[in-house]
Structure formats: structure tokens, C-alpha cells
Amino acid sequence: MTRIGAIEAGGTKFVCGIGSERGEIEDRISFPTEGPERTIGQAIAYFKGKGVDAIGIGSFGPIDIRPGSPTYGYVTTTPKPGWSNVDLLGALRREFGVPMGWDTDVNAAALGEATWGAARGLSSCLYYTVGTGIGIGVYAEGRLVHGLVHPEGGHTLPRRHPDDAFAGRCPYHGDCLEGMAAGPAIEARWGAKGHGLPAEHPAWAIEAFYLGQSIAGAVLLNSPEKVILGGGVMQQAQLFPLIRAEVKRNLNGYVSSREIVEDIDGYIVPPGLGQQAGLCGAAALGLAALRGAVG
């Protein structure tokens, strides 16, 4: 039986697991993201002796995903202390002689959802993770989108909500989407974490304003067949109807697709893989690497 190692390498915690080629996670472990040496060492220790056939890594970024680059496999300009220019993929390759898949954590989640989750059977989807940061994974025409680097839609610059004077929290851009709508922005703006705010709090209308604006722009630019919203902030179920309404308001009837006009509840959805989306996505990366190696 094929055994796929999976690493969801997040800025807050690493989740490692063993998955099957059907996307079933059979075992998992998580630990805080500390310094690179300790954290990568824990991941290596977990996989030793487990007989994996491949490993997939979905990592927080930015990362280098260009195979011909001298820093391919590195975490690059991250604000995460101690992690800039860390050769994460290389450290694993030096320990395990198996095929390895490597991409951003959100691209991995998009692939997992397209393989086994809410976008299964579709040729395109977008995956947003809204938590400590905001990342956007893009799956189009049956493959993950790469280019100059990888999609960084969390750092696009939105229009401001007319009642929002918050300066923004992004260390690079201030009031980009992540700076205005990620978990730390909610806490800094309102003085409490999102899970501590009631469903009727005005925070959620402002949150939906920014996310809905981004999704409407992404629909116009990428025309995805499904939009999937995950991450800790999206555990607030009241956000989904607010975001859907904002998307429709922004599109204003211009995109006349049935999915938008008649069934937006089935178009903008939570992950079909639930809290396992990131880890299953990493397994999907590993499986793709294995199939590429043998096929």
C-alpha cells in the first residue's frame, strides 16, 4: 500500500502525517513552529522508519518554487523570525531518498480540494486561507498556477471600507488585504481575537467587505469554478453569507453565471476536507511527485 508523507508547514505550527493515495490521513502529529533547526528536526524524526514512498510539503511563504533556481526549496523573504533563506526542502531531501512535492501551503490546499474535496471533478478553484495571514492558492486548467513566483493574493491592495480608519498590520504593505483582514488585524483593530467577538459585532461586516472585494476581483481575473474559504478566521460561520453578499454586490450582475446568480451558497464554500485540507493537500503534492517519478 502506498504511504505518502505530508507536511503542512505553517508559520504557527507544523502538522506532519501519513496519507494514502485516496487522501485518507492515517496518522498525524503537530508541534509549534520554532527555530528552523528544531522544527525541521522534529519533522525528520517523525518520518524516520515510517517507510514513506513520497513526501509532500505545503509551506508558509514566500518560498522558491522554481526548480532551476539555486534557492529552489527555500523559504525566502518571510517575516517569520529566523526562517528567511532556510533550505526546508533540501534538509528533507538529505534525509529521505524519495520523490518530494513542494509548494505553498495554500496551493497545496487547493490541490487537495481539487483532488478529494469541494472542487473534486472541476478543472479550477481558488483556495483562501484566512488566519494569521491570508494566502490564496490557484488551481487552473487542471494544475497549480506558478509563474514569476507563486500567487500572493493576500497582499493585493483593497479599497478601504468607508468606516475603517485602521492603519493595517502588514509589515510590508500596511493596509493590504492581509494587513486589513487577517487574524492579527482583527485583534489589533478590535482589541480581541476573532473567536472572542460575537456574531453580530461590526467586525464581521468589515471583514466581509475586504474578503468579498478580493473574491470578486479574483472571479473576474481567474474565473474559478469554485471558491473555497478556510483558515481560523473562517471558522466564524456568520462570515459566509456576508461574504457571498459582498461578492454579489461587487460583481453587480456583470458575471451572469448561474453559480453566482442562483447558487452562490454552493459556489463560495468551506473546505470539503475540513480542518484536514492543508495536510491532505500536502499528501496530494507528494502523490503527484510520486506519480511523476514513476510515470
The other form holds:
2 protein chains.
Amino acid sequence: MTRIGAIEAGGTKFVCGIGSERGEIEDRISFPTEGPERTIGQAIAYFKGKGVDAIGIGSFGPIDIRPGSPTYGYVTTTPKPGWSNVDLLGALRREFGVPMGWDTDVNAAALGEATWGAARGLSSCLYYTVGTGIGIGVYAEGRLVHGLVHPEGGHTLPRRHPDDAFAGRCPYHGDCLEGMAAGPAIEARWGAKGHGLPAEHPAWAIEAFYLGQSIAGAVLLNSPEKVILGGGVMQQAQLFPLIRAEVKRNLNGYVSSREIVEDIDGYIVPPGLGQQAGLCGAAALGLAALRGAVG
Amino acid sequence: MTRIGAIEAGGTKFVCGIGSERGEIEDRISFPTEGPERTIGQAIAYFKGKGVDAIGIGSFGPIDIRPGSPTYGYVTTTPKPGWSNVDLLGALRREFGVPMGWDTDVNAAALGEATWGAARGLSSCLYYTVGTGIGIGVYAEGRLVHGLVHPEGGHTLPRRHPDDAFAGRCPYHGDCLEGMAAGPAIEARWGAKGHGLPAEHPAWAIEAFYLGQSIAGAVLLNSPEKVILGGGVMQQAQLFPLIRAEVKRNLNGYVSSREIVEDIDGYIVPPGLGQQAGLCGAAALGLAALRGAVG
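Starting from the form predicted on its own, produce the coordinates for the form predicted in complex with another copy of the chain.
First the chain shown before, then all remaining chains and molecules of the complex.
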């Protein structure tokens, strides 16, 4: 039986596990992200002797995913102390002689959802993670999308909600999507973390305003067959109907496909893989590497 | 020698031609887009007896490009009189038993540029056409991007320029990108067509503001390796440096690739195929169909 090693390499914690070809997670551990030597060492120790056939890594970023680049496989310019310019993929390659898949955490999650989750059988989806930051994984025409670098859709500039005076907190763009709608923006705007605000708090209408605007724009540009919203902030289930309404309001009937007009509840959805989306996504990268597919 | 029939099916005129495998256009005619029967008839008459090995059609839209759909190959809900629900591809199929490529005009142009033009050898690009409307073709991971429908990136919502009080003229969204920056918006805002405004007119800074904002957003979401700007409005060469500056201002150093930081003049460019971009794009669709590739 095929055993796929999976690493969800986050800025706060690493989750490692063993997945099957069918996307079942058979074992998992997690540990806080400390210095790279210690943390990568823990991941290596976990996989030693487990007989994995491949390893997939979905990593926090920015990371270098350009094949042929001298720093391919590195975490590059992250502000996270100690992690700038770290050869994460290379450290694993030196220990394990198996095929390895390597991509961003959100692209991994998009691939996982396309392989086993909410976008199974479809050839396109977007995966949003809304948490400490906002990332968007892009899967189109049956492939994860890369180019110059990897997608960084969390930094597009939304129009401001008329009742929102919050300045935004992205160090690069101030009031970009991440600066206005990631978890820390919610906390800074309202003086309380999202999970401490009641479901009827005005925070959620504003949050949905920004996320819905971004999703409408991404739907117009890429026309994905499914939009999947994960991450800590999206644990607030009341956001889903608010976001769907904002997407419809923004599109205003322009994209007249059945999926949006008649069944938006099935179009903008939580991860089919639930809390395992990140780890399953990493396993999907490993499986794709094993099959010789790129991304 | 391979002869590829090409149709650039526009809302104002049809251009038909014969292209080679190397993207050379060997013959072309154009005629105004009148009723569908007459216009499609003219296209059919042009190709009769020319011995084409394939035909590619890049069409105005919206069009149905979902294989298996009962209206695949149709121009669907266009406001253009007579053209709503017209089986354009089917009409050609009934006359010519050769492989046919079918996509939007802007996706066709993106493929043409990737095959023979400014994005040759790259695996991704965006193609903007800025004219009567604004369309964005999306090419990623070596393929044209489709999903629910085709990309409709001209309808995303930009932030407003601080000196711009123009209401916008998109019937769906008012002040979306197309409503604020397509040719008719320029004319309505300034009371003169773009080609009648001098290069130093404030119109161009405002135009670049909206286009630059859209491009920055699309670069963040999809990370294309090249951005190609065509269409009538982009004949105003003074727009290019203004747009490049707006893109840099919007990104604010966040996407730190060499292509943007050091060589943005080579990153945001006019079509390598010049005025032939549309027709070559249609030929590229035909060639792809002949080679059995999808899009």
C-alpha cells in the first residue's frame, strides 16, 4: 500500500502525517514552528523508518517554486525570525530518496480539495485560507497555477466598506484584503478576536463585504468551478451566507451560470476535507510527485 | 504545408485569414459584422476551396465553451441584435470536416502570443484587450483557462481615482473596470474619443490608474510571466509607462521578482504580433485543435 508523507508547514505549527492514495490520514503529529533546524529536524525524525513512498510539503511563504532556480525549495523572504532563506525541501531531500512535491500551503490545499474534497472531479477551484493572513490557491485546467512566483491573491485592493474606518494593517499595502480581513485585522478593528465576537456582530457583515468582493473578482478573472473557504476565520459559519450574498451582489447577474444563480450554496463552500485540508493537500502534492505529475 | 483557417469574430467586424504553422498570415479579408446568416455565410464562402487543415475561431461573447453543453459553440446572451443564441461553431462544422478550435477572442489572442508572440516560450500570460469593452485572456501552466464559463476579468471593481467623478457605464456594474476604462467610457467622460485627446491629457493618467490597478490584482492572483496589452485604446503608446508605474505603485514591492522590479518594460508589453494578434490567435486555436490539444 502506498504511504505518502505529508507536511503542512505553517508559520505557527508544523503538522506531519502519513496519507493513503485515497486521501485518508493514517497518522499525524504536530509541533510548534520554532527555529528551522529544530523544526525540520522534528519532521525528519517523524518520517524516519516509516517507509514513505513520497513526501509532499505545503509550506508557508513566500517560497521558491521555480524549477531550476538556485533557491528552488527555499522559504525565501519571510519576516519569521530564522526562516528567511531556508532550504526546507533540500533538508528533506538529503534524508529521503523519494519523489517530493513542493508548493504553497494554499496551493496544496486547493490540490487536496480537487483530489479528494469539495472540488473532486472538477478541473478548477480556488482555495482561500482566512486566518493570520489571507492566501488564495489557484487550480485551473487540472493544474496548480504558478508563474513568476506563486499566487498572492490575498493582497489585492478592495473597495472600502462605507461604515469601515479601519486603516488596515498590511505592512506593504495597508488596506489590501489581508490588511482589512485577516484575523489580526478583525482583532485590531474590534478589540477582540473573531471567535470572541457574537454571530450577529457587525464585524461579520464587513468581513463578508471584503471577502465577497475578492471572490467576485477572482470568479470573473478565472471562472473557477468551485470556491472553497478555509482557515480559522472561516470557522464562523455565519460568514458563508453573508459572503455568498456579497458575491451575488457584486456580480449582479453578469456570470449567469447555474452554479452561481441557482446553487451558490454548493459553489462557495467550506473545505470538503475539513480540518484535514492542509495536511491532505500536502499528501496530494506527494501523490502527484509520485505519479510524476507536476503540481 | 499546413494551412490553418482563422476567424477573428468581432462584434464590429469579422477578420478571416489563412495562417501557417509558424504563425505567418498568408491571406486575409475583413467584413463588417452584420446579421449572423450573412456574416457567417461570408466566412464560409471565404474558406471554401482553400483546403484548410483546421479552423480556429476567436469570438466575441459571451460564448459557450463547455464541451458537452447543448449550446457548445454558440454565441449566447450578447446584446448584439440577431446574435443571441447563434451556433457559430456549428455552422462552420456543417461545412468543413476539419478540426476546429473555439474560444473567446481574448483567450485566442493570449494563445497566439504564447505560441508566436510576446509570451513565446513562457507557460503563462495575461492578454488584455482595451477597446469597445475590456477583456482579459488567461493562459496559465501552458493552457488557456476556462471553468464555469470563460474569464470575464474586465468586470472587476476598481477603486475610484480621487479626481474622477465619472459614474461609469457598464449596464451590469456601473463603475467596473470596463465601465470606467473602455473606449466608450473615455469618450463619455471627456466628450472626445481617445484618439482625439493629446498624449499629455489627464485622461491617460486616469486610464492608467484603472488598468494598472487591475493588472496588479491579476498579477497577485495568477502570477503571469507576461502581461500583454492590446486593443484600440492601447494604440496610445504613452499609456504603457503610466500603467507600468501604477502597477509598481500598487504592488509596492510585494512581488519581488526580477521581471517586475528590474524589467517591467519587458513585462508589461504590447502584443508581439501587433495588429495581427487577434487573427494569429485564432490560427493558434486552429493549430492546437489540429494537434489534438485542448486550448
